[in-house]
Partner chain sequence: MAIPWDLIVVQTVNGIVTGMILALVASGLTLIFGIMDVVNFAHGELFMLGAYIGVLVLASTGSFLLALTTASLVVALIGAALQIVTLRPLIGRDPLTTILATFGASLVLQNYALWQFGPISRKIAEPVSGQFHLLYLEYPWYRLVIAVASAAIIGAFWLFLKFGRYGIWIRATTQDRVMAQAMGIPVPWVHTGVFAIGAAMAAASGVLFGPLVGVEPYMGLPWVLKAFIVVVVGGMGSFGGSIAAAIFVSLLESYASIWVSPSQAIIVSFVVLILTLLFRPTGLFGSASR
Amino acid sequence: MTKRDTRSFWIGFAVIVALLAAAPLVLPPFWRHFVTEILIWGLLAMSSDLLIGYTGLISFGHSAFFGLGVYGAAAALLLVAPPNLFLAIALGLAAAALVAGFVAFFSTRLRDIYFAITTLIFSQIFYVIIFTWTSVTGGENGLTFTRPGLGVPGLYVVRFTPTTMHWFVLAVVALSYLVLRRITRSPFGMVLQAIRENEGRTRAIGYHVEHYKIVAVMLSGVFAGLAGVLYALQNEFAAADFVFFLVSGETVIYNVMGGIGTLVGPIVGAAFFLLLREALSRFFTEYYLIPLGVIFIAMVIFMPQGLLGFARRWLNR
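Three-dimensional structure of the chain by itself (the form predicted in complex with its partner chain):
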């Protein structure tokens, strides 16, 4: 990357973050909430891109990490007397990391399709546990809680307004993007990409492929858990549905629609998916997944690089 590229990257990054930061000041409440949701789902999609796009592992189990982030935050907010924001984040991340470690330990023994199926089945294990363990998780009814204030407890705490909540989410997502970008460009990220390109050769060079995969799954799971924590803070609600397979499926759809292996693509994909859902549900009400599924299949077949890859190729022409 040349110096000029670096500068244009930072300028672009600053412009986009500034635009997103200004969004809640000009948008009506519905769309403000919509943009915040896009950022949260975008973070989830981005975390999954670390596996799909950079390591070549399709995870169909991200709902487990996301859901455990939601429930971890919920537990911290319900159990500790004055609800503490940082404790909620810490517990959410710890829960997601624990589950990710567990899933990673087993699923990384397998490759390709087997990895996808195993992650899917593991996420369903957690769904069944959360759904049936009513006394702890609220089962079908889920859990409700109140969002803590922002600040240092005991010293200075402000209540979240929808606008500051948006800024908080934006700050976390932007920071996560920078961290993930750094990871993918680090020597560690290079090894992941080598695994994606040729696992056998990477092993032959002397890298311990399984260790790298386990760390990749755990990192990805932690960021998915962070998205879950943000979702819990935004909606003050935890439900078993967040652990259900559909969330994982949608995460994969965001990635494919936006363009895998780009980090920005999944966020674009999440925005595209949610906008499309909004538009389609005007016509198809709750059956919006019929046309959306058709569009998704068409994109898998005709636009394998996703929106971002398609745009890039089109611009370069």
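For comparison with the form predicted in complex with its partner chain, kindly provide the form predicted alone.
There are no partners or other molecules in what follows, just the one chain.
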């Protein structure tokens, strides 16, 4: 990347972050909350893109990482008094990383559809455990808790308002994007892309492909867990539905709609999907999934590179 490209990137990044930071100051409460959730789901989609777009592994297990992040944060907030924000983040990330490592150890030995099905099976196993272990997880009723403040209990704590919560989420998502961008452009990220293009050749030139896949799944799971922690803090609620495979399916849809292998595309796809679902549900009520499905099929056929790819082609013209 040239110095001009680098400067253009940082200018564009700063403008977008500034606009998102100003959003809660001008938006009504519903849309302020909605934009914050778009950022959280965008982070989950970005974490999935590390596998789908850069490693060539389609994962249907991200709901497990996301849900364990939610429950890990909930456990920290319910078991420790006064509730500690940093402990909630640490426990949520630890739970997601542990589960991601366990899933990666078995699933990365497989390829293509077998990898996808294995991750789906693991996510459903964790869903059944959480749904049936009612004495700990609350089962179908879930868990409710109080959002902690920002700071160290006993010293200095600032209570979150909807606006400051939005800024906190924005800061975490922006930093996560920069970290993921650095990972994908590093030598490690180049090896992941080599695995995506030709796994056999990558193995033949001396790289231990399975080790790289395990690390990729764990990194992806940690960022998915971070999205789960943010969702728990935002909504003060944990439920078994967050571990259900539908969350993984929607995450894949975000990637396809926005543009696979771009990091930014999944965020765009999450925003487009959530806005479209919100608009269609107001007009078609319980039948909104029908037009939503038709639009998704049309996008897959006519815009296979997603919204970001379509925008790039249009600008190049």
